[in-house]
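Take a look at this single chain, the form predicted on its own, given in structure tokens.
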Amino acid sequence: MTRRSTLTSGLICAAVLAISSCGGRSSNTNSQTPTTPTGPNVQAITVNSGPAGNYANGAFTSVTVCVPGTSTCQTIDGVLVDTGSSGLRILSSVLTLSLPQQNASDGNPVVECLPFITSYTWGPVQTADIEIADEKASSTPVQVLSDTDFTAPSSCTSNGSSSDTLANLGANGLLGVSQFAQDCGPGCVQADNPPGSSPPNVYYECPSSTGTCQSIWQALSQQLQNPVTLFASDNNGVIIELPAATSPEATLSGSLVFGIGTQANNGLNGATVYTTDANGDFTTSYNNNSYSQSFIDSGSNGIYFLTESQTGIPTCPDMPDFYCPSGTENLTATNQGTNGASGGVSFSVANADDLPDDAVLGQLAGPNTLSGFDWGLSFFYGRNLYTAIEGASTPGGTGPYWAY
């Protein structure tokens, strides 16, 4: 089983539609100014409309990629910070560097298909040095997103629509900083699976640009890596720090802080630790029901929970990815980790059709195709949200866990 990848074409599409299709009231440009941490482990992030100009609730940053071991580098902005996936993915249309291609044992190029819930990314696996803030991950496998470099097989395209263009992705790339060290993990390693089993349709070898690609097993070291795990220090997790969004705004500035308890600026500071199961899930209780497939994901642009029939909240006639109640719904839920820690959550659901054309929408929510709560970026506003990586030691215990 591959690691969770929650950013879907449905949610990406929803993110794009949120600004282009919602109501036309004027923007509030008076963004809040957070208390900004400083240090070599701090990278600025901004919630704005993104490089496509029409994204809602996307936290973007810049990443520098280099030809391994050289000073030949390119800084790419408009990269979405995603705690729901692992690894760096860059659109081929914005990449000007020629990076070394990863090859299979028989010399054929390795290409990846990362399935999301209703979409996929496809493109060759190449190698780069990744620099963010003053941190560096050397000789790291990355995915270069392209629909044209190699022909995606039906075992990949059957996942839904492609997210390999700016129009479909809404970002120049994805910076996956999830709880997992790799994007597929043991599920893609032959030795960790029963004899005679077939590899999952994630990694492929392709004999040519038009040849038939075949799925292959992939060693952990050859998979896309959460780059944080490869830093020399500050490598046990990340913190996303964003101020509260009490009203729609055009932009919001915050920080991506690397490490948990490794510097003076990244302590837990009393945050509650919610440990998770092997899939990164915990339990959310809502209306006297428990949903054990709940998770936190900065790559989702709203709070996605249950269905219209379960909540009684109508979806928007023109945007079924969002809820459109007659008036703002003020709701409560309780999150509980596998360690028994629990805490209440208050959140609001506004009518998406009535929201203004802003990028920061704290009350954006919609139905979820999974059985649980997807606490997307709306949940991050006004919190320091910690993501601890599996197997990593932190002052709050060994990852994986969320904390806030």
Given for the second form:
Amino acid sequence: MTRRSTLTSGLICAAVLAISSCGGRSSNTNSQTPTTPTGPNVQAITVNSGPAGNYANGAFTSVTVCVPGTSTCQTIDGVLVDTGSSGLRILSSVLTLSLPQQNASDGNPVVECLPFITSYTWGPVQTADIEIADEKASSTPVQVLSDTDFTAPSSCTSNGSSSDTLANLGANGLLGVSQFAQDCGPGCVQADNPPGSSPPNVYYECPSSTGTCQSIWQALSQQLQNPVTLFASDNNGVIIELPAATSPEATLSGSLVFGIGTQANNGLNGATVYTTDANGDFTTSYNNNSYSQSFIDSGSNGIYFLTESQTGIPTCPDMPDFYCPSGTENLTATNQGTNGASGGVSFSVANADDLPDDAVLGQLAGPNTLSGFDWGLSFFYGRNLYTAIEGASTPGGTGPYWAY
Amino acid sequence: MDKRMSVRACAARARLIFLSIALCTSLMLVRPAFGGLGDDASSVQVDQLHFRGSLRTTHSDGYTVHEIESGNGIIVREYVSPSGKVFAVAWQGPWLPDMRQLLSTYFQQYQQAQQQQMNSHTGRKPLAIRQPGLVLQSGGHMRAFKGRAYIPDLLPAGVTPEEIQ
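Please could you give me the other form, the form predicted in complex with the partner chain, since above is the form predicted on its own?
Zooming out: every chain and molecule, the one shown earlier first.
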């Protein structure tokens, strides 16, 4: 297919999604309606179309960043709550504060390149105090997303397209609150790698804005941090609480609760704990087959699983990344943690071409050819979803785990 | 050399450097120094050097698999047909491999597919390209990526996409 026809099909997809409509049906049949929690560890979140106005199934919140140790602060809204990455990343275009730059041992600025599946982020690592609800993470490395502050080297642009603009990111920033305490972890620490190996193309030092950046090793404490780990309390994980979305909606309001079992409002309340492996994955079984590279990720915007041939559900004629069954399919799967805990899940797959142009689409689904199940934000609807951080102790055991 | 002369010489040198870069770039566009998808089997060695990895070769029914494992945990597999073409590639690891190197002349289509996905009104999800000349799937998350790409027309007889992992 030529570039033109690719673009054309993209426009057709957008148009089809925009003009279609359909009635909604229940997404998660085993859902419960959570009550709204209150307290100093509770931050409001909203599923809506986001600051770019085109996001489906994204949970947004606001985050306050301050020049470390001062009351010079800026509150940034439209930040995507992402349990699939770690660290706070903010678009340079929305940041009005001047934050201190992190420098490498030779004094050159540290700049990061973080790959995602559909893009990469590039920009300098700076230091901020992060305030969310009544929690605070002091002097935390954050990434300022900018294609222009420093010239991205070929080893970074080889990840594909950058998402350093509002149009591309669809958000003013990412609040990464995954199971991992840092984004890169031991993979970027020299002592944790075989002698003679090169640093991965994640952290760089750049001699000047146009100079050639070189990848560097980066100590854990200098990497982007899951800010929750730096809170004085409520620092062992998060809960995302969202009501059920039985039909397409424009918005859905919920809560991001910090801590697990640290306050009266964040106990496990009988939720099942599913521990995960070193990659942050667990196993999902479907149709008598099990897929050990499955995961839960609030930053994914639908339920992505298996292939046309494995599910018998056709993908959309013009969009190979979505399923288009002739009628809504009601399916079941079983999630299993590395601790052996298992539980059934019911979910529905609607024809993506027939879904309306709403932000809350509980039945949006598509294939995920090689990695089993990617349970995106629609899986969170109607659940209290706990993400426990690696090494953190909780009433449900030591993280990492998911519980719901 | 007076200051004006040195400025002129410097400008001339800069022009020369610029022309050299332009020439090199245009040569690279004509014949990329990349290995990978769609290239000859000999490009596997280029890739091995580029990825600074160890090479392991296995023979299957109808094709040869060259597996390159680099020190930082990224594994790349290149599938070579009996006619000597890299008809498929697969990757997995904590990060993406150098996709420009691995996808060679198909990199631009990968980049465009990502851009198209961001332009549509949706957020993050696995990447899928299904075109007559290229099929690509990429998925996973931070610290665990996995994907594959193949050229349907180059698949040897009897080889199914499921074998490319």
